[in-house]
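The chain that follows stands alone, in the form predicted alone, written as structure tokens.
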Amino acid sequence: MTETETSVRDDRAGARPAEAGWAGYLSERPLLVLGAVLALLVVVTVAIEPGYLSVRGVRNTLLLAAPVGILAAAQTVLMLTRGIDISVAMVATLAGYVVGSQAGTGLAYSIVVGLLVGALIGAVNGVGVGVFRVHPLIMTLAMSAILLGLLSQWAPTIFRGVTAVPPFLRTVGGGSFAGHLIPYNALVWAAVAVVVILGLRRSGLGRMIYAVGDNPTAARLAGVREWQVLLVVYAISGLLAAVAGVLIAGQVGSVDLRLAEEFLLPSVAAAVIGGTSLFGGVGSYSGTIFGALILGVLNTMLTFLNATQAMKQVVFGVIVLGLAWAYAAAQRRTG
């Protein structure tokens, strides 16, 4: 080896620690990066609409981000196990119908029934994925189609006239307090966030979720019953989707077949933006919270730019595809 080659090699070796240092610093602190992206979007939105940083602007962003954040909690726990739930939008819609149909028997009873229906549907998904080994995408896509068909049949019969939402749910879903700054649905989101974050970090189930997503074979050899973990996480996904559905129904003030349709793609995007890997085992709900807030600000910015809902869906889809490509490229480099 010549002196020049040795010098170049030493220069490259010396450059790697600095590059790795910055990359490592940022990779170990993803919330800093997400916080910077959120702040940048806020600045851009304020430049477009100077009145955005007002009580009304902040409230509207939180109002939109809360149901997305709750649905994204479902996607986060599933993506950590290498799964996904395409049926969350239809589960949320069904929960809204159930709560409306049972409201005459008592508000608390109707809410409990709606949540139980969501958890039951999620458990069926879990049986399909965990026991019968159906691919999560196929299982939940089929469940979504089944629920759409059933609701289309039931809407003019069993759920006929069930469109109005009780006043209490309209307050929780769309009302606010603290000088109209903080929506009530943000409180529900905060409660969900605490449970999910602590559950993933400190519970045995949380450790098994990461283990199954990181290396299913090693998890099985360690005594983890993968099908049981998947059954539980899909049931949790259904429960969270039902919670979001009740809030969305309250926010809209009525129920229809397209109640939660536009929330499906943002729920996936929020988890992906937050750093949850589509390949399992990597991610946290803390990042997903930032992802939901980023989408909330982005949605508001696009509204100020007079973008249609269809164009917003295009933007969210591009974000998911771009980040999915980036994760796949990163996995190939490390693999």
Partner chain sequence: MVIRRSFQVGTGAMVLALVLAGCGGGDDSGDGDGAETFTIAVSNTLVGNQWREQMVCAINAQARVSGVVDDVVLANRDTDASGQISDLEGLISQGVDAIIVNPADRTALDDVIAAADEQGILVISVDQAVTAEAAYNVTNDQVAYAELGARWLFEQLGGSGDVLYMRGFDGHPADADRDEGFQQALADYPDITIANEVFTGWDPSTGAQQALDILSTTQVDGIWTSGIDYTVVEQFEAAGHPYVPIVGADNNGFIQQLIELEGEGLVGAIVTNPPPVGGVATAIATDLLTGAAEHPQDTLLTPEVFNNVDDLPALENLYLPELAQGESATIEIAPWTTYTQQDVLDCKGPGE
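Positions refer to the first chain, counted from 1. For the two forms, the rigid core is made up of the largest set of C-alpha atoms that agree within 1.5 Å on superposition. Nothing here was measured: the structure is a model prediction, and the numbers come from that model. Compared with the form predicted together with its partner chain:
- Once the rigid core is overlaid between these two forms, residue 307 counts among the residues whose Cα shifts by 2 Å or more.
Switching conditions: you have the form predicted alone, so give me the form predicted together with its partner chain.
Nothing else is written out below except the one chain.
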């Protein structure tokens, strides 16, 4: 696939010489373009609802974008290895239930157990994808179906009465500090962002992730054990999904079977908008952060516009397609 990709791209590059000037400048700096899109959306939103510019408006965008951003971190890391995780929403929901059920035995303990369960399920996905070579889309899709089935059975039995979320988590998930300026969950997001960005750039695992996604054969020849990388990456995805699930549960104040469902497609979209390619090896988490913020502002804007569900879906689809296309075009120009 990669060979084909490169050669076709080369053909195109030959037909259309790389452009100099502002287009070339911008295409090398996608974050600038994303920042401009974000700024434009904010301006439009303020024009619709001047109240948005208040401290609270910014705080809300952060508060709502944080869980999407953390789930999108999982998708970004996976997409770098040509993977995807459809099960993040159900893993997040399960983590919410686990934390709720263990809260009686101590908060820290319950959170650790919740996150471990998430990582464990992610690792199972990783075994399927890395060892048994199941297509990531199918593996995580099936995992999602299995988790929904299990949770539907467990919710009224072993998880009965655990739907209330401990006050501490409600504060972390929905509260804010510094005069209602910064939400606590944005701190969690920031921590995740630092770890993911530095991890991808500096650590050996990060380099292996890019290597596996860019050219699996070359990576294998260079001694990278692909299945080990995939196992770890999917476990990380499960862990991040669990973190997001705990935050979402805190924000909503309770858990239910469809807790994180609404976050699944935005998490993929945020990574795509941020310029991570599903062909693997290309992309960064900083782009994804912008993607999550863009989606957050867009959502708020559409709420202010009283947009119908129909309108929301169309706008969402067009934005994803438009930015992905722009990004692909820019990449072709520079590539």
